[in-house]
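Single chain ahead, written as structure tokens, the form predicted on its own.
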Amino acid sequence: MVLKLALLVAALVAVVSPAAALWPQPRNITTGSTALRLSPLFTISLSSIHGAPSDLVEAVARAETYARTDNLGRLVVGRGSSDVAAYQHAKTLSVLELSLSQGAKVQSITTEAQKPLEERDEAYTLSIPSDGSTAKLTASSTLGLFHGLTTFGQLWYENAGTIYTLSTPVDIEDSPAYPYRGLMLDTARNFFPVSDIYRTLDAMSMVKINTFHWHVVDSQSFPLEVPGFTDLAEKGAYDPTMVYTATDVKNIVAYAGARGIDVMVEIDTPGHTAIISQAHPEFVACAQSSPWSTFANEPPAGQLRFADPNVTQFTTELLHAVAEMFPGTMLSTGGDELNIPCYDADTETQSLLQSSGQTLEEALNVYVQAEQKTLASVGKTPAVWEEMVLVQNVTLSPDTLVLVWISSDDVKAVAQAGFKIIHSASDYFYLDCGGGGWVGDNPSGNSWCDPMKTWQLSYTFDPVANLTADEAKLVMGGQHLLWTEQSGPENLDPIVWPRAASSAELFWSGPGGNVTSALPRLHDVSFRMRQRGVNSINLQPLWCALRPDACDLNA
């Protein structure tokens, strides 16, 4: 009985201890049970890094500020008041020293974050002694140091003016299981101000999400100002104030890069392009055709006439211009939900096919080949939705990244085709599912991907289910996605956070995590997000959050 009680106490301490509240969970971590206070004069030292880049200097300043101002009370009954006896006479930590491994090249966080996926080095080691001596954070890249700073910041709590942790010494050796950990945001169906994107990037960096998949344009609006193609935004944005200027894009890319995040922009083609008809009606088939349900998956109808060589030239020049705005190595050309009846009914397309002697399928292949050649010429790795592999008979370059979205059941077929995979399955990772139907005159309508995908469901996803060992190597990672038919600035944070953090841990720490032990940690990151101005929602009543496991199904 005594042994069982001791084991129970140890388990409870592990669940609620500060070190156990890290998100994503480090892949290798050992902790002690000694309290340590943060000195009021605490500093983070860069003295051993000669020529530290400005974004690392700024990241250090933010980390120091967060440590002092998060003011997060521990999620236990009493919010940490019972910790006073443990920390009141504890040693104090005055310095965290950052260093790069011997021989490491000093590059900016941004430069490291924008490297090709498999060339990024995100590993770090963190050691915090219990005696108040200097803590050490070491990595082979500034990107790794940035992630280590993120982990360090999650260790600390505040009570009655004291900032402390309870679980030193702490020793962490950490690196991601997968190189791609993303969040997709659709800013075409509804517009999001730059400030909302900044805040989202801040939240992403808190949980080590490293790719912002920006679905910036679609059939409903074209809010992206592209040099040389400014008529698209002038005529396709909802309003002149609802445009991402070239300067906005530059600032967003810089803001993201400084937080360890690459930006993968998506210009979805040839479908989802009805809005281009506002500037170039001659390029778009079935524009505004009715009933829209015959010619598109959602209103308004309209797709690029890809059989027209002029459209192909327009598209490749547009992609080239967009590629110059985004310094990262990935760019998505979409390719989903192509509506064939639209082209069957389009007189111009049928005339073009007849004169060229091509089938629609052959014309599409020529168009896609031109897109991919353009991206290769500017050093971009193409990304496409799964239909480009599983539905359309087109030739893709072998380095193409394929986003599997229709169903997780489709992953195996994409892997068998030999393409690298980004998990984006609607049955696990779509944040808009369960919001009810949004199409008018349809009182009994539901969202097509009902029910809501909870954080627990996405957390239990297995990225390599049914894959062979060789096929599993094709998995680059995955992401949550927010399509915004029913979302805007008003509900952005609550619908994304903290649910999107579940895939952040899944693809950093690897699959197999336990939802019971994860929940207290996810409460913690959600509360910390709110302390930093992100309106992350409650996952349970506060009574449950303060009592780990008490609200489990069979508790």
The other form holds:
2 protein chains.
Amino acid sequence: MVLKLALLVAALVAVVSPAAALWPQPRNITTGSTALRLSPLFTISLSSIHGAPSDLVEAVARAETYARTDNLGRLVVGRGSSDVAAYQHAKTLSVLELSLSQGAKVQSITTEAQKPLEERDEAYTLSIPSDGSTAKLTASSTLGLFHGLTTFGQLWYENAGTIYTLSTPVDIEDSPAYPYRGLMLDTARNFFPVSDIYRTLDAMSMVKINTFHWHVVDSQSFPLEVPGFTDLAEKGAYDPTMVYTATDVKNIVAYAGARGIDVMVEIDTPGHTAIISQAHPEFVACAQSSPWSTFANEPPAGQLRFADPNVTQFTTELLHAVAEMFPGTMLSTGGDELNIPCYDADTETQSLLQSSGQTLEEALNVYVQAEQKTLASVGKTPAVWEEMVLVQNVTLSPDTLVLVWISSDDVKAVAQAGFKIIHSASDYFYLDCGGGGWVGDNPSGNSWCDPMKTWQLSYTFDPVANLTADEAKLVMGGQHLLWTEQSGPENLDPIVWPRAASSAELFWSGPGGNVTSALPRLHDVSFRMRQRGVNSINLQPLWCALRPDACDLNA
Amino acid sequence: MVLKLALLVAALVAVVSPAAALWPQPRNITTGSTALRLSPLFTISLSSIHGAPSDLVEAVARAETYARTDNLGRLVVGRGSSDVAAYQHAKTLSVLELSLSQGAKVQSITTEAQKPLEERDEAYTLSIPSDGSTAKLTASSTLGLFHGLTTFGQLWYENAGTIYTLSTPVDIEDSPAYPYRGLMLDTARNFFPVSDIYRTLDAMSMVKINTFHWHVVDSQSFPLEVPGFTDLAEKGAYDPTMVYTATDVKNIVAYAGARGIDVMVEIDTPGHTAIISQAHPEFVACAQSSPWSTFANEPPAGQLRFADPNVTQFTTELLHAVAEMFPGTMLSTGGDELNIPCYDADTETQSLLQSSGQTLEEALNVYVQAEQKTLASVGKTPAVWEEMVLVQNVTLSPDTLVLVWISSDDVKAVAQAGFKIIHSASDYFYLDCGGGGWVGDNPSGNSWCDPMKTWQLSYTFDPVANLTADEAKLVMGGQHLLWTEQSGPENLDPIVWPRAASSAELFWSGPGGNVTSALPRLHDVSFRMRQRGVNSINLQPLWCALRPDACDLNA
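Form predicted on its own done; form predicted together with a further copy of the same chain now:
Whole complex next, starting from this chain.
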């Protein structure tokens, strides 16, 4: 009877404090309840991989360092002090051995991460015995090995100088449900130093996000130095110090690639381009026109005169130059929030249309097709916002990736049009919602997409809601997005983390996750991010974080 | 004609970019449009003040440093580069001379700041001529001088190594509309290191907030080391490193006092005390009872058994010991969210009531009166949350300060009861609203007080709405408040600043401020805070911050 009670208590403890707080949850995992310590001499061996690429060697070095320095106390009362009995006589792990499947081509993580979505291989297998014998991580690609290293790093806690896990043996077979798992950052409304982007990439890689959707320029500023088009940043950046130089971009792309992350840059056109008027006033209609609300969804107004063949030439040459800066295969030409009254009022556009005999829509079609042709010529897959399909009705290349942002209700129509989908819906994934209205002179204004999108809401999104089985195949994944009207380096981490981890798990582990069992693991994500210098916020009082489920609504 | 146009342009510039972006707006100010440079040898003279207290000497040294090191570029396109013509031949200010009015007693800023609300003298007069002759700051108290130094510091911008202002001569006669201008921080749901509190006090002083309402303990943790009651923190703090020692408190009080800030500590009783059960299980009813939602507004449940004379003795002795740690005259005993079902279910309380023949309400009355008697015996003015007046109906000392938090609609009733009021309404001043629901197992939960309370909303609050002239006299001021269920050091600055500056101006400059004209000045506050290491956030894209009014709704 006493034994039975003890077992029951043990079972309860196991339920309420997940000893293996992995995020995203691996798709196949079995864990035991035997403790294992990490040897002070622990190393990760690459000896079985001939010609291991340098970014893998570096990832291994970082993983060794993290295992030693994360020093995360387990999120239970006492922060692991009660685990001593469990681990003090445990075996010690000395080696994690990495290997590639037979016949696998040895390529860098970066190369693997930058492949087209459908060619990426992110799967891995991780096995950690309880007896201290060599742990094994295998994959068919270095990208898979990288993800396995990330998982391995989430297993360890520290107490009084001992690094240990409570949940061996561990056997994991893992691969993502969706190939696209992103985070979008707008660096045009407000600027972020390169160091902020590095830190964000680090955090992204911790939860296996594999795409940095970089909304780099917009109407407010043009902080991107593009070879051959340097006047755009010279005249359009907020400040000479607020520019991503070509070297910065190269470094960011490399930093991302080494962390399993592709960069999908966005040059939003033909709308959201007011600032280009600083260098090329002749290319921009209704630049800074007043009242801005007649000519744009937010200030300042200004859109490229796409009916002008010179603008088409400028745009395609710019896209060509940008494409050369970014080795990944995806590139977004934007296409959201086109304002028609702006062109109606633009005498230049009207006379161009008159002389060409085109309607505005026909001219737009010509312009977008020229953009897509340019991208195709340099091997890029085009991405656009949903209006290009649902509002403007332009003819798009069938391989176009469509980002649905206005509402998740629009997913069905895009799928019916036959396009691949990246979930980016404002009603689930916009990190800026709920932050209050930001236009001046509006005392009672709230954000247009109130309320705040909580991690719970994003986490419970259904990526295939209302879709047929065939339509569901068009879903490539999804992402959180941060528009930065009210953000900057000051609140980047707190507004993004840990919330953006919820879509990372949704699109890796697949839908259907339970918020109650996810919460303790998400606390773990947040606390581990802090150990690595990311200001990820508290989701609950520490009292709750240390007592899983004690703060559930009905606890 | 050309001249006329130039004048018109100058006038427009003056309208859209306030050369004197002071916050809070002084109550009487005239400024000119003559530039003045700050001499590299600029000093602030205290020579006319005999026996200047050390905290004033230090404040002067900080003010000299800030003037030299803020290096804030003016928030216009070019960040002040177009000001060169205006300032390059300007006169140079070498000396700001401080003096106290004749007959004024020389006391430290700290002493002045810790006086009872009605005895504080925060007024000052500042005069800066255009000709480079000595600027003068006078007041009847060192506290007034301190505020004047703060105002002085907000006048200066930097461009290419030159520190200048565009708006001399400056003549200011200033004093606050309300004596209480606070900020409440909860350090119990989540803990904040002392350095975070120092930084917050620095930011508070920048906008003349004069009271730090320190909600130091609550049901989740007891991070306060109280001499004679050290077991409360030993057993109730989250961690031995998460304790404010008696020395920390002394340092915080001193740091605050030297910045014109009084500390009003709160020991919330008899509710919000679950964690006391760790040291004194016998004093706490329904400690961690389940379901918590039956016994408390948030987890964990647990309230002091106020019907027990031992608990009354414990409470009054604790309050006495706490009172000795805090030299200011205000001390809050809390009194919010008392849960009656907890006491109904508590057999201990029921048997105490039965043997004493008291009702629960009568016992509470005895308890609260014992608390207030203790405070009176050590010269403290008691503060309580509104329920003590409106729900529990206990007999309170007539000098009690009442914090109205549930709704601003309750202000009238508290005023009708004749109590002094500190505006703290959740519908205007809660910084945590809009942050999403935090209890577990509640996927669709939002914060109970959605939406987010924007700075515009707080700024346009009317402190005397629905009050008679006599009732209006009961309003002592008000404050923003941060409850920290979802906050910690990671998001303290971004969630507080610059929003909390809106109530600082409301209660200093008085109601009726205009959000449109305030916004450019508030940008200035936010940017200057950043120059001093406070992560105050962007309210708009930088494009808008540099172009006052260009992003107004109807611009």
